[in-house]
Each structure stands twice: as structure tokens, then as C-alpha cells.
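Presented as C-alpha cells, the chain that follows is alone, the form predicted alone.
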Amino acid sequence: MREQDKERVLVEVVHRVFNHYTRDPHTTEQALFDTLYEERIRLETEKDRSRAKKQKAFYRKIYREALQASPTRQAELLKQVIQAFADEVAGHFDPRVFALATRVAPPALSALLNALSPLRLLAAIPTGMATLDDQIVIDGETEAFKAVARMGTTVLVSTHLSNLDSIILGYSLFRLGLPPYTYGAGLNLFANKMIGFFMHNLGAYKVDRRKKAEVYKHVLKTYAGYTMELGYHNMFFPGGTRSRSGAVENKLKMGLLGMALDAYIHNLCNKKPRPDVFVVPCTLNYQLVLEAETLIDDYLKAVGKSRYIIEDDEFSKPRRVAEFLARLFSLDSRIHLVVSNPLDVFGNRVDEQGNSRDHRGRIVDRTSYVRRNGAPTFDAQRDQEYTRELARSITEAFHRDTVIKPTNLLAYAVLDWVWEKCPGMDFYRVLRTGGPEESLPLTEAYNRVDRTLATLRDLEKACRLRLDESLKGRDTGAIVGDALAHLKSYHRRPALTRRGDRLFHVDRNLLLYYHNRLTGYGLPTWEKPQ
């Protein structure tokens, strides 16, 4: 957010939001005093004793004099709720920083991304090793993505596993030559001081995930939608948070979605001279993940709901990141960006020339869509539906370009083999003991890997899924020891370890993590039942 804009979008995001909530006076009250409790809950936990002081004081004194107020101040107290909650979330950009950044050599870019001394992470790396260069691979309708960004605005949506993804994704922004974006950084990052410089200065804004207040969506969704309007492209995660079980999204939050339909309605009613939003969808495939441990342990827990935001996961711990990108490099270990064909608003792709096309292939007048009477109209029921259409668009794209990574096919392999061994047995038994065979022989394990694969092979000709380039012209020997040598690489207890000529699954929840990513594409599957 550059600062010449900031005061605008603040005045124009308040402004939006009190309008929404003051609609009739019962509206308003039940929104302000919704917020107050939801606020007091939140504040019961907050750990930061110095802001959940003032904020205790704050919201006290709005409590207060909101019990005996006339309907004209309720208004007044809600848009100074409102106010605190824009202000907190407003993010800002410095070109001078971004400059400074992207003139960094990559590996220092990530290691001050993520709070670490430059040297320190250098020195981590043994000398000869790849560069992040190396290491990042992108892939997928690179062309089209850079043509629609220079039509209109775009939004990027991808998959989420990692808090590194944000850093990926920045970064390879910038290698493709694309400007910079904005986006939504969990309020917890901006914590520490380094990280959070850099981020309040490359276009981050705050999002507390903690917040459950209707309002404070509210302004999010708004802040986002209308930073659209005003050109910025914008970055989310459209599943709302990083997938604790490891599988491929397929329930988006529409909220923020929505706001990319919003945006094109609002252009089109200002008749801006370049009105059109396109949703870029991408997927993020690692061999390893950094903080897979914690997130399968929070999801077999089935207490992401209530936790939302893990803060003491391995991100925050810099020599843990440290630990773990110098597996990647010692392994020269590829990540994967894959970017999918671009979408309009309402699902259907979009080909280079900006064209809108069916199912057909026919192209088709976008502006159609919205207009009644020949004018653009909201219309909620309709605009829900339409962003559903987009929704199912992006989880196809989704899946459609994960990549499948020789961990994902031996995690898969093994536990198809372990839950085999224990019909009718519980679930998290299984995790827990393992049970009645703790090892299987090698010949199986290849045995089952060679079915998996061919299995995979035809899902790829059928364009439903990529296999990584690691998986494809080698023998199932050297694949088994490529996942073999990243799953007992960095993790703190390895997932599977071979001793002579058997397999032994040690750890059965990153096991688990990693099979996880072949979910949703048919084949049978091992996890629990819903």
C-alpha cells in the first residue's frame, strides 16, 4: 500500500463497513455489542499484556457508554471500533525496501524474511551447494498470468502448507517479473522485529485469525476488495489457513473470494478504463515441509478450529528454518510453483489475449454476467453463486497441478500396507501402535510404490494431477531412497527408516502428512473416517 493511498483506502474502508452495519438501528447495536463480547473473549487469552491492556480499556469504555447510548451514538461507538480495527489491519509499502530486498542475493532474502542472520544461514549451507535460484522451480501458464496482470488486476490464490509459502511466493513474483503484491500476513509474524519490518514494508497487512468478530471480517474483506479497485494485485490463501492434514484445499472460505467479483461490479459501475479482476490459482509442492509435525499433530487433535494460528510451531524457532532449508539444498531438494490458467470471476479460464471461454472453449462477454437492464447491479444472492462457480474452478486447478513428490508416493505406499495389516482396528490405534507388524520387506514396499505409480501415471495423462520430475525415468529403487533420505533427514524422528532389506514406519502422524496429499484424487485412502 503506498502511503498517498493509505489514508484513502482507510476512509473509504470505514465508510464502507458503517454503512453495511448502520442500516437500522437494531443492526448496529447487535453489531457493536457482538463485537464487544467476541472481543472480551479473545482478550481473555491474548498473551501480550500490554496490548490487551489498553485494548481491555478501550473496549471497556465503549461497553460503557453503549448500554445507555441512543441509537445516533451506538453509531458513533461502532465506527470508532471500526476505526481501530482498519488502523490495525492497514498495510503499507516502501519501494526503497523493496528495492533494498530484491537486490539481496536469495538465500540472505529468505534468511531476512524469516528473522535470521544472513551470514548465519550462509554458513549453514556447505559451500557449492544450490542457489534458492536452483531451488525454486516454476512451471504452468507463466505467459498468461504476466499478460492478464498487465489487463487488469490480478489476484493470486494458492495452496497453503507453509508459513515459508508467503516467501516463496514473493520472491517468485519478482522472478517472473511481475510487481509487488499485497497480501494478508497472520498479525503473530509481525511479532518479531526484523520480520515484521519487512513485511509492513513489502505490502503485508495484519490479519489476526484470533479476531472472530463479523466486523473485523468485515473491514478485512473490504480492505482486500478494495485495494482491487484501486489496481493493487492481491495474494491469498484462499483455504484460509496452512492444511494441517497435508491434503490439497477443497473448501475455500468465499468471504474474501467474493471480494474479487466485488471489485470488477465496483469498476464497472465507476467505468474504470481497465475494470477486469483475474484470479490466478497456484499450487506450492515441497518434498519436505517445515511444519509438518506440529500441523498434523494440531489436526489429530481436531483442535484447529479452536487454535486457528499455531504460534510455536517451527517457523518461529529461526534455527529450525535454518536446519531445514539447508536439508533442502543438501538434498537439492526442488520446490515447485506451478501456476495454473488464469480465471475470471466467475470460474471460466481466461486465455492470453484476456478472453473469457466456457467449458467450450466459446468465448464470452463477461460483462454479461452482471448487468441488468444493461447497467451493472449487485446482487448477492447471485454474486454467492457465481462465487462458488470460481471456488470449484480453483480447487480443480488445485489439484490439477499438485505436484506429487517422491515422499507423498512411499508415505501413501507404507500406510496402505500398515492399514491392511490392522482391519476393524481404531484409527488413532493405529497411529499409536503401529499395529501387529512394525516393519514390511522392501519388495513389498516396491511392489506397492510400482502400483501407486502407475496408478498416478494415468491420473497425469488425464491431466488431473503432475508427477514430479524425480518420479519419472528412474527405477523404483532410486525413488524409494530419494523419499528415504528426505524423510529421515530433517524431521526430529524420522517417518521411516530401512534397516537390511525391511521398512520400519517410527513415525505414523508425518506418515500420515504425507500421504495426505493424494487425497481427493480417488484412490483408496487411509485416514479418518468422517
The other form holds:
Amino acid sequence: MREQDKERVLVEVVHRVFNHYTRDPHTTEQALFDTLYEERIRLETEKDRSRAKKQKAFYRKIYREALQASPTRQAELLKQVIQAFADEVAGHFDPRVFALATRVAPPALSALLNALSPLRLLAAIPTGMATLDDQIVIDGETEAFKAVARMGTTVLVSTHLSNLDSIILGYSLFRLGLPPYTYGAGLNLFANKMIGFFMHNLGAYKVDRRKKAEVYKHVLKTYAGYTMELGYHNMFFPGGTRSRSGAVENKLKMGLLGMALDAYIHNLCNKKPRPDVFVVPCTLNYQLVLEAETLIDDYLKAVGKSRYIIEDDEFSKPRRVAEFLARLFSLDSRIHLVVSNPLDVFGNRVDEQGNSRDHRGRIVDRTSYVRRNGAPTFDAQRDQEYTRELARSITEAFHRDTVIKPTNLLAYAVLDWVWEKCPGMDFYRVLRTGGPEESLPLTEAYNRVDRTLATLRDLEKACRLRLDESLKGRDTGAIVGDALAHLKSYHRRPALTRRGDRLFHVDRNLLLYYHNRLTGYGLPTWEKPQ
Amino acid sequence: MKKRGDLDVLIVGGGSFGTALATLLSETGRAFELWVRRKETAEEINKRHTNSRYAKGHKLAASIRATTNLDEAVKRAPAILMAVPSRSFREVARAVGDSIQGDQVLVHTTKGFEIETFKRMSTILREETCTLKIGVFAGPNLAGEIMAGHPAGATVASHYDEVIRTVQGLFAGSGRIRVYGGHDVVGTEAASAFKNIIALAAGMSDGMGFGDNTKSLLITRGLSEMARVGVALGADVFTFSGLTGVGDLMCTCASSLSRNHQVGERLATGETLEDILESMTQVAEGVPTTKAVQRYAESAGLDLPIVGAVYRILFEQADVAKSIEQLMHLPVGDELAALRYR
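Condition change, the form predicted alone to the form predicted in complex with the partner chain:
After this comes the whole thing, all chains and molecules, with the earlier chain placed first.
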């Protein structure tokens, strides 16, 4: 962010959020007291005591005064709270460090990722695979992405499986020759000190997801939206959090996503020369997922007990990250980033010339969607529906550009067999006990892999998903061997092991996790009872 | 700022319902045009103020102007009402899509599904045009009764409040139609398409000389099947108790003006489907809809005995009397089980 923009962003964010909550005295009062209540609850469990003490004193002072304050004074007090939130979100940002980071951070990030594996593990990596460039495959509509990034502001929205995603995305942007993206990074990303440092300097603003107050969320949204208006490319995960089940996201959070349209309409109203905001979906695809065990355990917890924020997962343990990367490197396992066709903020496809196209490929005047009697207008209800249309196009792109890996295929085939052997058995009991037979013949697994692969090939032909290169032109034995090598290693308990000519299912939860990538494509899949 | 065009609304389709809509709008003082495919129909409407093919015996208001230039007419109207049969819906929608822009409101009045794909009309509009502000207008609206000046009611359903407000506003000056609003597009479309199948069944019952008990049984159990299909598609079950559900069923199943009812009645008296359809100038939407719904029910594993019976009578030459007898011998269970325990 440019030096002159920093102050401007803070002022504008506070101004807009303040205006939103001061439409009438009742809204102001409610917003103020709700925020004070939510913050008090949060501070009761805040680990950093000195920080908590300072904040408690700040809120106590506001609370005492607010109780007897006039509506005008209450509005002023609310402004103080909004200012504090805005400072926290954007205030850590140092434009000088950012300018430096823009030049040096991406190569440094590459070094960092490699450095995460201890040297002796690096030494074990087969020759030619030691560099990150070979490790990450960037595919899809990269040229269209770069083209629209030159024409307007882009918002990169990605599927989300692991905390490594943001780092890989950051690195991929550098490889594509794009500048760093503004990114709202959760506090848990900062738990890893090394990565936290880079996060700060790569345009990331800090998002404290323990803060539940509506006003805080509004500050975050407004910050993202206003940076888009100023032309800063943004990046976020529209699913809101890492996919717990392992499935491709099919429900997105509308709040932040809606800011792309909001920024676009503001730009049109302000007659900006480059008003366009383009949304670029992308998928990240791994053979193994770093935090698979923690995520699927959380998914399987009883309703209401799952956690939105997980701070003690594999990502917070550098050794586990190192082990994970080393395993992927040594298995010649590539991470796939697939860039989908850029979209406009209404969900229409955008071509390399920046034209929106309808389903029939006809050019659409996208400004017309928000025009009323010739002038651009805001309409909250309409805009919410437009954002739903955008979300639909994004989830379609997510599914279409997901790369199915051998681990997904084998997990699906084996789990399908397990369930067939347990007719009428409770979902959780099948996962816990595995049913009456603990292993299946290898030939049975091969047959099922072949059958599933045939269906997947049809889906790929119909452009509904992508198959990993390793699933093409190889015999079934090689595919199963590849998947098995992944599934039996890295995780604390192997998901599957082979003994003689039989496959033993050891951790059904993990199998479920990798199998879930195939949900949403019309195949019979096993889902948690609601 | 300049407003789009000089029209308030364009009606696409000069069939019986398109003409009925035009008649209603002619009383509101709105500026509108009626797009028709045939030049001779346009000339007849503009010069003689009649539409002998679809509104026989009715004199049309002099303010009703017909055009055959779709591209130019679409560009002049901020709102478009599509009143074309399901079989030519996609083709006309695509032509509208060549000229329409995102600020325009597009509402259809077609009661049917696309047979090959089982797609709803709003889905086709989404695929064939760029506009997102899409809605459906439905309810117990027999064109003949509207032309005769009887009061009526309808529902306009859309995800967009602007679409609902626009359509309500268009008919606000008419004392002859009350237009309610709703957001359940899927339910409204499913109900208004499905009721034509039950109208065929009700016509068959009348043709067989059965009384009101039989017809009520068919209509009520038909409503249950309608709700099952709707809920499977994602509709709100309450929609089926509204104007587009119960309302339209009561109207179309009881009235001898209903085309679908007429087809059912004539089938029961021994005429063949081919002969009946050949003798009609207007489209009986229930016939293709039965095929589409039966295919969907088979693929989705839905139990729809009345739809199945109507399908076999229409397309497999099953005997009407025997089919009704078979329905009467099916096992019975909890009346509302299929909906209550979903």
C-alpha cells in the first residue's frame, strides 16, 4: 500500500462504519453495547494478560460513560471503538516494509519454505525436486488472470484446505509476476512466528476471529472493500475457514464476497477511470493435507462442538510442517494451483480483453446491472442476490477446477467397499470399528478404482472436474501404489496399509477426509448424518 | 438521467395469455407493446383490434399495439413479460437474450418444464440471457375469464424485490387483478407446471362421468404429489397452499375452459391424444409436462402414482377407467407422511 493511502484508508473506513451505525440513535446504542458485551466476553479468555488489562480498562471507561451518555455522546464513544478496531486491523501495516517486501519477500518466501525442511531432510530429497518451482504446478487460465489484473482490481478467491494455502498462493502470485495481494490473515497464521513475519509484510492485515462483535466484522469488510476501491488486489478464502470435511466448498460467506460488488459500484459512482473489480477463483490441490487429522476430527464432532478457530493444529508445530513438506518432496508429489476463468462481480465469465460474457458467449455491458434510470445505484437486497449469483459461479468453478488426486480416488474406492460390508450400521460406528472385515483383497480395490476412474473420466470429459496427470496413462497398480505410498506415510496413523495381497483400512476418518473431495459430483458418497 | 426506452413493459407472445395480459395492462394506462411472431397477427391486432386465433370473439382495446421486431421492442422496455409455450421457450428466450441488458426485469408466465432437461423456465432465462433480475408470474388465471373481465389474483415470485415491485406496479392500476409477491421461485414454477397434470386427471374423471368426490380425491392427492416434487427441487412447502398451488389447481381442475382439463375429458371419452392435439389451436402444457415430470420422478426415485397413471394414459395408450381403478387399489398409508417426515 502506498504511504499516502494508509491514512486515507483508516479515515475512510472509520467514516463509513460510523455512518452505517449512526443512522438512528437506537442502532448506535445497540451497536455500542453489543460490542462492549462481546469484547468483555472475549477478554475473559484472552491469554495475553497485559494486553487484556489495557483493553479491559479502555472498554470499562467507555462503558461507564455510555450508560449515562446522550445519543450524541454515545455516537462519539462508538467512534472511539471503531477507531480502535480500524487501527488494529490496518495499523500494523508499514508501507516502507511493504515496499521492501514487494521486492524481496517472494524470493525470501521461497527460501523460507525450503528452509522449513531441516537440511538433513532436504538432503533426502531426490535430485531435481529440491526447488519450490518444481513442487508447485500452476495451471488453468493464468494468462486471463494476468490480463484482467492489468485492467482492474482483482480479487483472488481460493479453496481452502490448509494453512499452507496462503503461503502457496503468495508464492504463486510472485511466480505469475503479480504484485502481493492484500490478505486478511487469521491470528492462527501468526502463531508460526516465521510465517507471521512474512504475513505482515506481504500485505496481510490481521484478522482476530475471536472478536465476534458485528462492528468489528464491519470494519474488516469495509477495510477490504475500500482497498479494492483504491485498486489493491485482494485475496481471501470465501469458504471462511479451512474445509473441515475435505470436500470442495459449496457454501460461501457472503459478507466479504459482497465487498467486491460494493467496491465496483463505488468506483462507478466516483467515475473512476478503471472501475472494474474481477473475481478470480482458484483451487489448491494436495495429495496429502498437512492438517487432515485435526480437521476431520473437528468435522466429526457432535453438532455445536466443532471449532471455528483451531490454534493447536499441525501448522503450529514447525516440525510437523517440515515433515509434511519433506514427505511431499520425497514422494514427488506436486501441489496443484488451478486458476479458473476470471468472473465479473455478477458471476459472468470475463475474457482476456476484459469483456463480460453471458452463457452464450455474447458480450454483456456489466455496468447495466447496477444502473437505474441511467445512474449506478446501491440496492442492498438486489446486491445481496447478485453476490449469491457470484458465489454460485465461484463454487461451480471450484468444483470444475478441482484436481482429483490418487489419494482421493483410492480412499473413495476403499471406503465404498467398507460401507457395502456394513449395511444398516450407524455412520460413526462404521468409522470407529470399520465393520466386520478389516481388509479387502487388492484385486477388489483395483476393480473399484477402475470403476470409479471410469466415472471420473466421464466427468472430466464433461468439464466438471480435473484428473491429476498421475491418473492418466498409468495402470491401476501404479495408481494404487502411488496413493498407498501417501496414505500410509506422514499421518500419525496410516489411513491404509498393504500386507501381502490385502489392503487394511486403519484410519477410516482419514479415508473419509480424502474421499470427501469427491462429494458434490453426483457420485454416491458417504456423508455425516445431520 | 435518461430512462430506458419509451415503454413501461413489453409482452413477448401473442397467444391467449399474452393477449389477456395486454388487455389487463390496457386498463392501467401503461405504455406497452405486444410482440407476436406472425406479421398477419400483428396487423390484425393493430388494424382490426382482434386476435382471432387466440382470443376469438373478443374485441381488443385500441391501445394494444403489436410488433414483430423483437430486438427493437426489447431495447425499449425496462420490463419484459414472457408469455410463450414451453416448447418454444428457449428459442424465444435466446432471441430476447440478443438484445436484453442487465438492468432489465424479465418475468415469465409459462407453466411447464423443458422436457429434455426438466429445467425450469427461470433456469432457461438464466442460461439464454444475461439478465439476473428474473421472476415468474403465476396463479389461477384462465385467459378466457380475464378477457371476459372477471376479477382474478396472481403471484409474482423472484429473488429480487425490485422484480416483485416492478410487476406489482405494472398492474397496480387494474382493478381486475391482485398481484401478490413471493420469493419462492422454484415452488411457484413447480406448482404452476405440475397443476396441468392434475388438470388432465380431473378432466379424465369428469369425462368418465365421476362426481365431485372422485375429483376432490384426485386434486388433493395430486396436490400432495405436487408438493413432493416441489420439495425435492428445493421449494418451500407452504407455496403449495397459495395461489399457484391450491389456487391454480382449484381453477384449472374445475373449469371447462382449461385446455388441459379438456384434453383429459376427451381422452376419457375415447378420442386419441393425436386427434385431440391436432384439433386444438392452443397448447395443452400438461402433456409435455407429464412426460418431463415422469422422467424426473423415475430418476429421483419419487413415488407419484397419479402422474404415472396420466403418463401411461397419454403415452402408452392405457385405459382411463382401468388406470383409475388401479389407483384405487394402491396401498394406503398416512395421508401426509411423504411431507410430514421429510
